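To begin, one chain is listed below as structure tokens, in the form predicted alone.
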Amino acid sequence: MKKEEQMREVLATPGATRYILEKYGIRARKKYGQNFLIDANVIRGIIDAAQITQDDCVLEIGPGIGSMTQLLSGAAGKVICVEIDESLRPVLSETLEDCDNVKILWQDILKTDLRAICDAYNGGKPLKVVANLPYYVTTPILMQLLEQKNVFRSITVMVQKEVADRIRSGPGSKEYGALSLAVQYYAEPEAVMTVSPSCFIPRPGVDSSVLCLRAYGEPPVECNEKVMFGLIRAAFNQRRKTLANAISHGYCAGGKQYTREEVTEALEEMGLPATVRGEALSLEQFAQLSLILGPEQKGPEQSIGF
């Protein structure tokens, strides 16, 4: 292995990570969900799964002390990092000193203009996202990314294994829900590897998974998007009820309220019983239901909000 590659991997070890944390008096901050990766093989696996090349501009969310950033710098043409914890400024100044193709934006990813990053640093071309996501804000971050149109080619992230299982689940399973449908509408999810708590400092209390989401150029189903996600929200907010009851008692897109009779008639048109629950319907069936129950009511654009 070349000396440069060895230097780039120095942080991805327990000893090097502890040294940096002690040198700068850093403790993992619970409010930011910080768990620092200490296994270079895991980091290389993430980069390989994301298929990073010198032609890519990568957005890394939460670089921490720079362990994955160092390796990304060697693999990608450019790396844009968004980090909320400004106490890490002196650390990253040292650990990324030789990474000339890395730019750090000190801000909250949930308040970041992602289209502006794409335009400013990649000529408007789609980015690739790589991140070890804080578990407590995984879903808001994922949905913010996925809802962007033509901003990302792929999203490769470390998430809690339970969340990865939910995202990849299908109709009829206990993990299946609104998050599964939302993610699968925008991207094809693939579980790359399971990661042990021993690969982090501090150790989380659960296993993690690396998940690769490859964005669709066009949605995989034809639907009335606003209506469909309104129906999904209503269905899984009251998942123990039949779909007809859940939707008729729920708030749907643009303020539209459907009666139980309207929903039952639509289900019958689809060949489904009036007693069916939302957890039994596939993405394709929710899409079909949205077309039958549409058109959507006029109203302000809303985030999916899962």
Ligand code: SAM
Given for the second form:
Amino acid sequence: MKKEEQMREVLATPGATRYILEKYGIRARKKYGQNFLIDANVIRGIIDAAQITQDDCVLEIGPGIGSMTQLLSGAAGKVICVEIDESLRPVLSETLEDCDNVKILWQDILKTDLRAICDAYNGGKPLKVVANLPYYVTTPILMQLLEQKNVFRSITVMVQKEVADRIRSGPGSKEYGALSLAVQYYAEPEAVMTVSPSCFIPRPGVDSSVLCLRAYGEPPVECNEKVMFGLIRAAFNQRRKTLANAISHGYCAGGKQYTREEVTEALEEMGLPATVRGEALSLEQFAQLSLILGPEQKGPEQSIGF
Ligand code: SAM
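May I ask for the structure of the form predicted together with ligand SAM now, the form predicted alone having been displayed?
Below, the chain from earlier opens the complete complex, with every other chain and molecule after it.
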């Protein structure tokens, strides 16, 4: 089989990836977090975990040279890719030339209106998001997906293992934080597999994990959302402080400032000591605290912004 044919068959091999990078004189760009997948089994594992069918419209963030896109194109009804690096244009024209159901938007995902993508390509319905994420912007990308309401059904992504552990952690562990709570409020996280650095070119310096987040139809807790995320932000911005101190010094959701006494009283009502730290509270407890301390005051809209 000629090299070109081999490359079309499966791009996610070390040989085909090196060949295509050399052919187009491309070097993986660190500033865009480029680590290309060279293991087709890992890609199939991601697609299986995302349960992609012909009825699905998939959003792929960062197609790179198209290794995962090729397989997504076969599995899904439609694939919308958002790629920031325009130097990959000639590569994708070749590697995706037979993939009629793929549309590439050359832009920054962080500046992309995801609701507009749902409307334009999926009849307004939420998308299945799949990606080998650029690690330098993992948290902002996840927060953007979570904050824009009803834009995803599931998010199946390769992330640094450390980030996957953080997202799935609970109260009391040192990884637990604002990101864990935000993700767990919007979706159920599941770790699908651990992936070694040898599955990428170039090799990242860390282990990776595939994480699948399935959106909840309804939030798992009743809360005052704006107040709750303000409390979470304040609690973890100063995580060594007691919650009462962190909130009374740092919290200002919608213009409201709580006193130490107000917070202590609310904690007492919940049966928690005045000295408790935010890292000891579960999502349910932050939700309860938000209902006791709310209602929110009028003020500028704030993003969750972790
Ligand atoms: N999907 C390919 C693969 O698995 O081989 C490439 C994955 S690579 C880890 C991350 C990809 O995201 C790169 O193609 C990179 O150019 C792209 N990227 C980085 N920052 C981006 C951004 N802000 N918006 C859209 N794409 C971005």
